[in-house]
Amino acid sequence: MVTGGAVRIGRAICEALAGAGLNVIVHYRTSAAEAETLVADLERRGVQAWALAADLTSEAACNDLVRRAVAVAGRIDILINNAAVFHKDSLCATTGAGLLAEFWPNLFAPLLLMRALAQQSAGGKIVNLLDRRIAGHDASCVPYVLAKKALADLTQLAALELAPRFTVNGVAPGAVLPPPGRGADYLLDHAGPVPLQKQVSPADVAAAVLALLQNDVVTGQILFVDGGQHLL
């Protein structure tokens, strides 16, 4: 199951794990459409695929999206806590409902997915999506980065307390997509410098998760796909 999987860097992780022949469950928001598109282009591969809605910001939709997600597949053995939301609100600019608001797809839901799936599994592999910033600062946008920070910590905690039954991994990409609306322009203008001097694509982060996946003695690392960035 991929959270935020209908779009973006999303859909590229959906599309590398049914590539690698594994059904996928495509989790989304508000997009709908996108969702119902990826899922027929995923079966027209080769494998099952299924899109369900959520919004993850309570503790009972978490534990609903599992539930509904092992009806329809079966189980589940992979999640991929990719859904996350942005805003750029400097210190003096975050108000509680702003922390709530960037806490609850940033940090809330994947350890309540995460805890739902522990409860109901087995076993299997955990990936959560972090960000480059969980090596630095950046005072542009607090919320968002205390709430990545966090999940890096949790990613280790989990990968403490879920072994040996799962692995649980962390992947941090840098700038790969401009916001909705914005050019590529963009990207270059505000990504910063790269040492590498390399775009990094959907494609590169969806490359770093499989590899997480494909490894049965890696658990609470987190992989870097910035280009070098965060080295700076």
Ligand SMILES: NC(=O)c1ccc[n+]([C@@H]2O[C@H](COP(=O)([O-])OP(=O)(O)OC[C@H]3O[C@@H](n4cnc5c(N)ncnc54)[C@H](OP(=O)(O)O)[C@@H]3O)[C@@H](O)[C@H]2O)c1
Given for the second form:
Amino acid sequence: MVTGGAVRIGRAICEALAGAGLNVIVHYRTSAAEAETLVADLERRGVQAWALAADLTSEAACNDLVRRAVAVAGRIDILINNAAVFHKDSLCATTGAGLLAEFWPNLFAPLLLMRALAQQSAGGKIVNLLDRRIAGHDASCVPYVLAKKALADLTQLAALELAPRFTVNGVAPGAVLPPPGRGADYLLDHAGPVPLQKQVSPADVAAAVLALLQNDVVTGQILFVDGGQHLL
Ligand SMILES: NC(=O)c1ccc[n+]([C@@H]2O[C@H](COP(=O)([O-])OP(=O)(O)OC[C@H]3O[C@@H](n4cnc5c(N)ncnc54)[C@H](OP(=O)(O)O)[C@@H]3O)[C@@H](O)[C@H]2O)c1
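Right, the form predicted alone is done, so what does the form predicted together with the ligand look like?
Starting with the chain above, the whole complex follows.
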């Protein structure tokens, strides 16, 4: 199951999973048409696929998504916590409501989905989508960075607690796509220097997710897919 899997990086991950012969549950919140198109496309490739909607901003919604996913697919072997929001807010611009709006999809939902999966599944693999900003102090998006840093720590806490049944790893992309609604020039203006001088693609991120899924002895790792930007 890939959360936020209908569009953008999540869609590339769904396509990579299907390419590896895996059945895919495409979770979405608002992108219903894209999710249905993707499901049809994946099924044409010979795997089973399902689209499930949920707004992951409550404990009940997270538990219910896992319950419905198991009901349609039989079981969940792999959870990719990809759904997220990204807002630019400095410390002084942060409000209580804004903090919660950022923390729910970016941190609380991944935690609750991992817990629900651990409670209902014999074992499997989990990958959390992080951000190369966890290696620095980008003060332009404080709630987002805090949530992703906490998710990175949670990835390692979960790797310990859920062993030996699950591997739990993180993938930390650099700038891949501009935020929804922003043009390609946004990346040029905001991405900053990249040592490898290469643009990271959604397929690059999906390939890193797949590599972690294909390994049975790697857990608690965070794989930066950012052209080396986290080193600066
Ligand atoms: N884009 C980048 O360059 C970049 C860089 C570093 C890290 N990342 C990380 O990589 C992952 C994918 O990035 P992305 O840019 O492709 O993500 P995105 O487009 O910002 O978000 C992915 C999906 O998350 C879903 N979502 C948002 N809020 C939700 C909620 N309350 N409940 C349920 N679903 C919700 C939305 O699904 P619907 O469309 O169905 O509403 C959205 O399309 C994210 O975790 C992001 O933080 C991305």
